[in-house]
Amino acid sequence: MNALDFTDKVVLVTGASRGIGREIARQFAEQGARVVVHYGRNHSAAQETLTALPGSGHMTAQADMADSAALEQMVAEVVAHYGRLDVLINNAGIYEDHPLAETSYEAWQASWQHVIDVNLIGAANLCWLAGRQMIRQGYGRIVNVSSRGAFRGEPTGPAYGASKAGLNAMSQSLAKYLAPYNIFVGVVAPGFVETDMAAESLKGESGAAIRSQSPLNRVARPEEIAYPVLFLASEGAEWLTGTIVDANGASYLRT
């Protein structure tokens, strides 16, 4: 028996144009899975990811993640196309730098609004949107990518490491009301990983220092974090309901 069996479930990944969210629509669609490719901005690059996914029935969806109306008809467009919708992923994330010595109020209270609006704001909306419908269902799977700059902090850019706190605090809260719904509600919480979105990070005598953070002495490659968000969305892991599981290769411990 295959534990990640998705074979007709409707799944839709957040951020699934490129990076982390393409791969984790990958596993989904070889696993059996029709799913919906959201993207905010950059079509061809969702295109590139639908045209890749293995299997049929998959479509794109677009919305701005900060956007409450729009996040209402994706999700009811998505339920007409289907009747369904059994796993939501919500990975849409954006980082800003805005070091407070440095920054203007100004610029900060925009940056502070735009990170939250987007990281943890968009992702609430989606969970009760995607979250009345499942319990309509009867069924469903809500997995969170959140950081592990929720626990380590983020110096120069705090409104993300506070978005992916607030995302791993709703994500319990949720675990614990929806669990009599047949909902379950997990999260996996990255380091830095091998993206377009962290190249320049991991350029130089940065790259190397970043890498060195893990005994490994590398970044996470997105596969190796896109299966532990497959094996939290899978029949089988109900009991994990409200686990957060760090996916940093030992580059940060907590206890």
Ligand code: NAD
Contents of the next structure:
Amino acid sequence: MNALDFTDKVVLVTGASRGIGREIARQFAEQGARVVVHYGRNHSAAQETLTALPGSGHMTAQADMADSAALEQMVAEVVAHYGRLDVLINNAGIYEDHPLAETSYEAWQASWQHVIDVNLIGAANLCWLAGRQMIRQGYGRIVNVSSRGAFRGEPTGPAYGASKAGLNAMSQSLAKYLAPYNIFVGVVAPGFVETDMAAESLKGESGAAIRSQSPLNRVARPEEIAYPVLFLASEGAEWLTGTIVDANGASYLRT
Ligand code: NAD
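Switching forms now, from the form predicted alone to the form predicted in complex with this ligand, please provide the structure.
Zooming out: every chain and molecule, the one shown earlier first.
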């Protein structure tokens, strides 16, 4: 038996035009899923992800995570197209720096609003939209991509840390609420990953310092984050509902 078999499952991966999301989409497709490659702005990058996916029946779907109406329309289109939605992966996210001592009050508020809108409210809205469909069909899996920063702190990006801590708490609440409907919710909390989002921090001295946080002296590759995402969404992982999986190469161990 292949526990990671997702044959014919309909999987929506947000932020799949690049980075971790692109790799999550690829791994689901490799395991037989029909993947909805969600993107915000970069249609050609999403198209590139789509073209590279093995198997068939995949599609792209556009929506700004901060636009609740656009998300509603997107999920309606997915359900109209496939007749169902089995797995939601809330991967899209942004990081913004707003060091308190150097940020104006206006900029501080704007940045908090934007980060929370995209990382937390957007994911919550998609949980509602997908969750209602999953309740109707009596089956669903949701995996939210959080961050080590929720636990370790984000000194110069506190909205990011708070948004991911909120995502963790929301996931645990929904895991409890949705379990009776045969819908299970998990979280993967990565440390640094080799993607565009982290590219700047991974350069030069700061990069060396970040790599040395792990006893493996490196950061994660996107496939090492995608794997636990698939695992939590797989048949047999139901009892792990509500779990937050640390994927950080032992760079930060919580008890
Ligand atoms: P990335 O910047 O390469 O990809 C993020 C994706 O989210 C992009 O496709 C982007 O278009 C999409 N997105 C951002 N804002 C959006 C919006 N308003 N509407 C629609 N789509 C939007 O980053 P990544 O490294 O692949 O990150 C993926 C997830 O992993 C994020 O949630 C991030 O917080 C988390 N994460 C990343 C790292 C890291 O070091 N790279 C570490 C911990 C957690």
